[in-house]
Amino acid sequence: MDDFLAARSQMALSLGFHIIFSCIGMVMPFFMAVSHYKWLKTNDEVYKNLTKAWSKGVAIFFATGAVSGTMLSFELGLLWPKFMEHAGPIFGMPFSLEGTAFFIEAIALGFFLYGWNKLNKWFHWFTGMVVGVSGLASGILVVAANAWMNSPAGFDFVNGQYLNIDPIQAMFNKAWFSQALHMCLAAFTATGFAVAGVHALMILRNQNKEFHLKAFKIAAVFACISALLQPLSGDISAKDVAKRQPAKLAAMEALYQTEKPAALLIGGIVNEKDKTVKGAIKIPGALSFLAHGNFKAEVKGLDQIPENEHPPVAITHYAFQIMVGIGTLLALISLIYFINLFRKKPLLEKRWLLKLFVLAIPLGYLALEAGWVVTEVGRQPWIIYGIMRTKDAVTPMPGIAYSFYIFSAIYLSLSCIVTFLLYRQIKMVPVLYDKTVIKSK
């Protein structure tokens, strides 16, 4: 493995593990308030239960988290010293304010954790909406410095020098709100079906039914409404990308040849070296509607654009069909789950709908990893679209396969240290939370 795939493999997979703990520290303490005040307004001790429940993954996730996220803020100083040199004074703001963003939702998670019986109940549960609020904004942030490298904003690029430099510009560049609008809905679908599914794995073995049936229907309302919003801000993220960066999504349809209209690709099996893609369902027009709103619109295909600036397109296809397969999915699941609560069907009663959540626990993350994959893959050759190559921004010191290694073992055991916490804490459940069971016993 030479050192700039070592890079590139490094980074991959430390954004690959952070997303998820970072996703399930954003998404969870939602979770957590709206149990909160459940209980608030109705006294029932199972929902003060749930909430302590979850508090517990909040914490085991944001401990996680931040061991994960500080590790990142290193590899980009000590992987890309390049990039960091010019793009740091210029997209160093929205890092700035998450690090800010961060220590809030820090302090506010000490005070919940620690703030039972201790603190007014009303101001207890406002701590842990800011746990949430600063949770997202962290997400928002980053993202929006994500965007930033897709949309290079906020300064004028003359014989190779960055100058005047406008942060506030370079924060809210053009992509910031449809990227920062698609990861925030990924985000609560792929932690809501998660949680929900493991909470119905449990009805689904009769095990404490009465407290893991409401944290399923806390958790399933907010992953279904994200799942019917997802083609939405996908939708506003397509149209985004025709216009701002069209090798993007032409590969991410394996378009190679201009099309007037264009059609949309279901599947297929691309061949980089032919330039062909076989087996694919093809919808006529859609496509171009999509990047254009407007059926008979061209869209630009690779063999408009110079050969050494197409990203790879098998990777970023397949990519981009994992993630629209999944989130129809999704999104067919939340029309069936809303359909059975306005007809007021007991849900205990639908073992086939508790086991299509069982069945779409992983889902939400492998649509939200094929996601990035095709937000990162999709922009190469560049790490600052349009200025600056990948390969121009990564470290000439040797040795880099070696840091991979230790990485990639770091990150597994952070995995299966996660793993474990929370395997126990979902077997202590009738121990530490569900009273009614102590009570019966």
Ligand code: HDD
Second form
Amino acid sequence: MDDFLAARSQMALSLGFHIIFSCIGMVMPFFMAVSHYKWLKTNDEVYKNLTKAWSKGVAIFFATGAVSGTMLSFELGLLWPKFMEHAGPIFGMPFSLEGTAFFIEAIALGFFLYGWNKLNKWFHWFTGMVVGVSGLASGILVVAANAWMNSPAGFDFVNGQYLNIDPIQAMFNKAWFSQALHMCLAAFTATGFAVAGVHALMILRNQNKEFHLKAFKIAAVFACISALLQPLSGDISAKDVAKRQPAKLAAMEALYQTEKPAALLIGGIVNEKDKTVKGAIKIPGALSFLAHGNFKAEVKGLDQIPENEHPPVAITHYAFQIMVGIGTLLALISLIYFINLFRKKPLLEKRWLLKLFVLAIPLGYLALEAGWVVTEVGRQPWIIYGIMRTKDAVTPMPGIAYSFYIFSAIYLSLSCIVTFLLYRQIKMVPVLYDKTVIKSK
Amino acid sequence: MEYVVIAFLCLGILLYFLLGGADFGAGIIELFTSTKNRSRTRKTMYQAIGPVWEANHMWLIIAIVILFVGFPHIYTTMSVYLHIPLLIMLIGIIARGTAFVFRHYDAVKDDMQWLYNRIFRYSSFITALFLGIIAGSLISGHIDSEAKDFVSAYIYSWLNWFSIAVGFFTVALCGFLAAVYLIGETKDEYDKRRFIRKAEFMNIAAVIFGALVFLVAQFDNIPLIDWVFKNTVGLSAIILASLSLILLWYLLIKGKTKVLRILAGFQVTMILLAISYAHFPNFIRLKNGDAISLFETVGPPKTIYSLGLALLLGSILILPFLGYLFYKFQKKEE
Ligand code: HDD
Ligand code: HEM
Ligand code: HEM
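Same protein, different condition: the form predicted on its own was shown, now please give the form predicted in complex with the named molecule.
To see the whole picture, the full complex is given below, headed by that same chain.
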């Protein structure tokens, strides 16, 4: 494996790993806070146990998220020193604020996990909320940093020099809002469906039904609301990309030729050599509408972009199809769920609906990873869009392939252990958290 | 604002050495504890650092963020030439951090614990060792920005006797800090005696390795002795550290805990001060005799201004909370 490819793969792997944990860290505290609130209001022991069970899970994820994040802040320099040398002072603002947010989050988590029976109960609840809010804030901040790479701002680029640096302007670049909004919704969607799905599975197995039903309902509401909003926010993102990064949009849609009006492609097999797409379903004019809000508008194809600035088309296109496909599916599931709630049908009778949720356990995360592949691969060959190329940023040190192999092994084993621990947490629910219900087959 | 940012950087590094160091030290102590006492040590340790351990590691992140935002040239020089030791330290941080949490949150306590414990102990040792190696390499003058081949650019930059001596010195200091901290955390007389003995052991080890560092520096043409003894600040710091050593042993034998902690922290602070004062604000010494100074590589003014503001704002928000956290869990027993 050549060093450049290894560095890109290692970065992608570390980020792809971190994002799973950070999403859980961002979202679970809110689920816990709801359950905690219900306990304080109703004095129903089940909610207290649920909060505790969830918080154990979160502690596991938090630690893994924190160490993988620490890893990332070094990795940016280890792998992309020439990028960081210039970008650090410009896009560093969100990172320094993020430091504050993380710090508050870590302290609040300390209070929350160790504060049972020691703190005033509402203060204790409040510390849980602080964990959630600061987690969300740090998510938004890092995404703003990433958005800067897509839409550089806050400096003047003159003869290869980065002048008049303004970190505030860099943080509030053109892409930050659409990306941050879409990312927050994605975190709720992905984590919500995963958690709801796991509890749905336990209900289907007739174990500790009351406990799991309560858990399911909390997670499902969050998941379904955000899954319904997701396509709307995705549309905002798409319009934004069309304006800012026509090459990325063309790659997402595998649009080799400029079209007016442009058709939307669904599926299809991309042939990067011949620059053709086979077997896709075409919806005339739809792409023009999605990208520019007008069925007749022209959409720039890759033919208008210099060859050496083309992103990898096939990966970007497939990843986009996966994200949108899953997004549509999850929105449908959410719609069905709300219709059912509205008609007041008891959930437990709708086993097929629960089965749908079980099916959706990995889907949210799949869409999330796919979405990041769209954003990051679609930005190539640039590390800072239009300013610096990725291959000019990579570290001069040879042998990155080995560090890539080591990290692949570490992340793989960590994922296995975390899955194993979670499995045990769930298996132990009858013993630790919910003794009331004996398993009935 | 430059000064604010640099002050926070120094504070971050210092606190990471003290708090994070005590945290690594706990694993090192466990490594050097006989098998029959290990589970007792583990218990005390968990009660002691459980609530705050996440916060301890934030200092590293703060320091690194300050470096890459405010002093990008230093950050990138480090990450290019010290790539390998940084990587090993990071792997250590990942391994010990996750093992620490896994062993306490695993819902079933069985043979897996054996694995978590192993990982935790060895990776604590490695992390502290490489933290020291990195610190030593920065000032050792072995980083060669003109190197042409792989080995002299990426290996000899950190694989030299001086860096390794500093590495072991750091391990001993971490163990010492942890032992002193743990003394105050246990009510049990037997455990107390054990930790006192550990602290004595680690303190002797630190003195020996400290002497070794000076010795190796002499052979390696690193003017460490000049730095420490040829200026008043370095000299008085080292004198204070030595004086407090006597007091420390007295207190150790007496088993007085509260003052002991402050004293141990004070000692390590003095040692860091003595070593770094003479070449401040130079952060990295290069082989060709040049040095990379904090002031010369500082980022553009607006960046430093907003970074300083963020840090000040952050500390106003954070410090009361952090203080309250420590306070609340100090008096948990009552
Ligand atoms: C649960 C996850 C999830 C789901 C269901 C969707 N997305 Fe998404 N999408 C993401 C998770 C995501 C993401 C991982 O969070 C990304 C990567 C970067 C970002 O800001 O969000 C993303 C990026 C992203 C981008 C690129 C933004 C950029 O590069 O600046 C576009 C155009 C869309 N999405 C559009 C959509 C549409 C039209 C969807 C319709 C259903 C959709 N997404 C569902
Ligand atoms: C956590 C979610 C993220 C995921 C899953 C992700 C995914 C990826 C992928 C797949 C690549 C490789 C692209 C390629 O080389 O073809 C990449 C590169 C990169 N990403 Fe991200 N990314 C994420 C967020 C971020 C954020 C928040 C930042 C920075 C602030 C960032 C910075 C980078 C950098 C510096 C590179 C290397 C340069 C490049 O390949 O362009 N990423 N990421
Ligand atoms: C879209 C991408 C990202 C999101 C949404 C995100 C979000 C988060 C969140 C919520 C946490 C808290 C940990 C938890 O609760 O489990 C976290 C941890 C962390 N992240 Fe990220 N992050 C992203 C990418 C990055 C990148 C690119 C870096 C590095 C430059 C980074 C550095 C860190 C660090 C240092 C921590 C540990 C802080 C701690 O100890 O709490 N993150 N991240």
